[in-house]
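Single chain ahead, written as structure tokens, the form predicted alone.
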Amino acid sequence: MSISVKRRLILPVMLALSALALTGCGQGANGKRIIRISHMQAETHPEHIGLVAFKDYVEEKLGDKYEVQIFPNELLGGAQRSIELTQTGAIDFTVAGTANLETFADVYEIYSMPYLFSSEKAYHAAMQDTDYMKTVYASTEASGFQVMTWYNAGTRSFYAKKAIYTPDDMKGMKLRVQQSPASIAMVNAMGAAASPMSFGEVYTAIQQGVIDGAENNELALTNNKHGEVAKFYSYDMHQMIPDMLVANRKFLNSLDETERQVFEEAAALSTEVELVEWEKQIEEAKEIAINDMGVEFIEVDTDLFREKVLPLHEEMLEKNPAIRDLYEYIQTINAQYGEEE
């Protein structure tokens, strides 16, 4: 989608909702209940086909009292105006990063710690743990709204205009980070310069030489075709951080306790199916950015940069003390697990 047609299609959006914050919930022309999931990815994308789950098993299970309705492609706004709709219950669900949510509960940063888990079966595994993890979903509920469940968005990795072997080819480079403290102090560490900036303005900001290239998982290359501007992908997997699907508190306080397992139902369907197509599509991806778009991926020491900034994880645990148990329990979780081989 264009994003001239995107904001054609969003003042429209917006205006009906701003209306809707001021009336209450939405009714359909059928009297039932209107539920609003907004996301920042295509159609196409792992997180919107598993919604399209979410969407199915709740209008099956409550078809009578419930309309599912997703908006992609930012149709609502961006991540973070998105997350301040569903506080305000003028939606009722969005997909947002842990960067977003940083903003509203400060256990959120160690996402962005690098290097936080040890290997994507120790990173899957910490994140299934529903009990544990219930502890930290519940951290938001002050702001009104909590997380009902987490989507992988993948391992995060450097690609760029040159190829990267080592931290030492950093130096000198811009590289566009999450606007998040802890991404910016790992690149700065790694010895490049760290470029805060929306996602959406990167192809052309490496296109135009403002900056080298950027860090994201594989999807980023074909889905955002950075592929076309960025040919060298190094997997240093310096982070994973997932998705969280977030739910207004209100809204989840009105259902009965049927309805309420329904839902919680309906959101661990939607994480299931997520992290079956997310690595059906990384294989896709990889395979087109390769033999499509000139692509070179590179496998690197990933000892070389985690050593370069693992002193940022003591300096995060003292400046943030609210994320120290999380960590202590992802350590034992890598202790199981181990590093990937």
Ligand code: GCU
Given for the second form:
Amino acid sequence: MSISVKRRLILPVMLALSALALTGCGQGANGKRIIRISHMQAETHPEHIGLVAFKDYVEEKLGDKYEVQIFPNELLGGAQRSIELTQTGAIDFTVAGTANLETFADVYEIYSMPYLFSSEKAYHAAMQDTDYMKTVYASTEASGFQVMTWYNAGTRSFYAKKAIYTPDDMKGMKLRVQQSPASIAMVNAMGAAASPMSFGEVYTAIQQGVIDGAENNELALTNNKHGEVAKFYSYDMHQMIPDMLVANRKFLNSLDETERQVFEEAAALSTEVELVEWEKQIEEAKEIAINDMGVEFIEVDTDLFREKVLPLHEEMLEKNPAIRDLYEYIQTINAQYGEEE
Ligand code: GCU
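Same protein, different state: after the form predicted alone, show the form predicted together with alpha-D-glucopyranuronic acid.
Next comes the full complex, this chain leading.
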């Protein structure tokens, strides 16, 4: 969707939401309770497809009572705004990266730690340990929301208007990072200048030369069209940062036991669907980026990048005791999986 189309759509949606906030009701014309979910991605993105599975499951089991509406493309605002709407109960769910949750619970800072996981296998194993993750998910309860499940958002690497082969190439470059202190420290330690901004602003910032590039998974090149303005993607693989499905607590607590279970099952199902779709789409995204957008994918010596930022592990652990337990736990998983793909 083009930015102007998006703008035209945002206003009516925002007006509808403020009307909703004023009347304080999520009741549809058919008497069903409307469940609203906001997310930041296109309708082709694995998260959207996972959320459609969530919607179908809830409506199949509880369709006489609930109707689920999904708002993609930052239509209800960016991640921070959507979290606020979920906090107040203006909407019921949002998907947000953990970088956006750091201000609500310190434990989420851990996912911004560069080279935290030894491999994608280790990352998936840690995230799929639902028993351990429950304690993490509960950490934002005091803020009025909690996480229900995670979505894979791949492995993040740098992409820019000029090729990056080693950290030396990053000197003098201005690169967008997520609004997280650890990500800012990471890019600065690698020798570039970190420029934090929200995801929706990145395309125009690269296009207009405000920044030289950014860092993300490969879908940012295609789904978000960043490959139109940045032609070199370097596989330094510095972070694996999950997205989270966040739910309003009051809404969850208003459900009876059976309903609550349906929502939990729908969330788990949405993750299963998203993970499968992710693997498929990453391969397709690379093909599209190379063949249709002229993006060059560059294999780099990741150790050169890792060396620059490893001291950040100790620094972060010192500063933030809330991440220590999870850090130790991830080390045991890393030891189990090593550097297997
Ligand atoms: C990915 C991720 C988003 C995140 C974005 C970003 O697209 O899925 O949750 O907001 O990166 O870099 O901001």
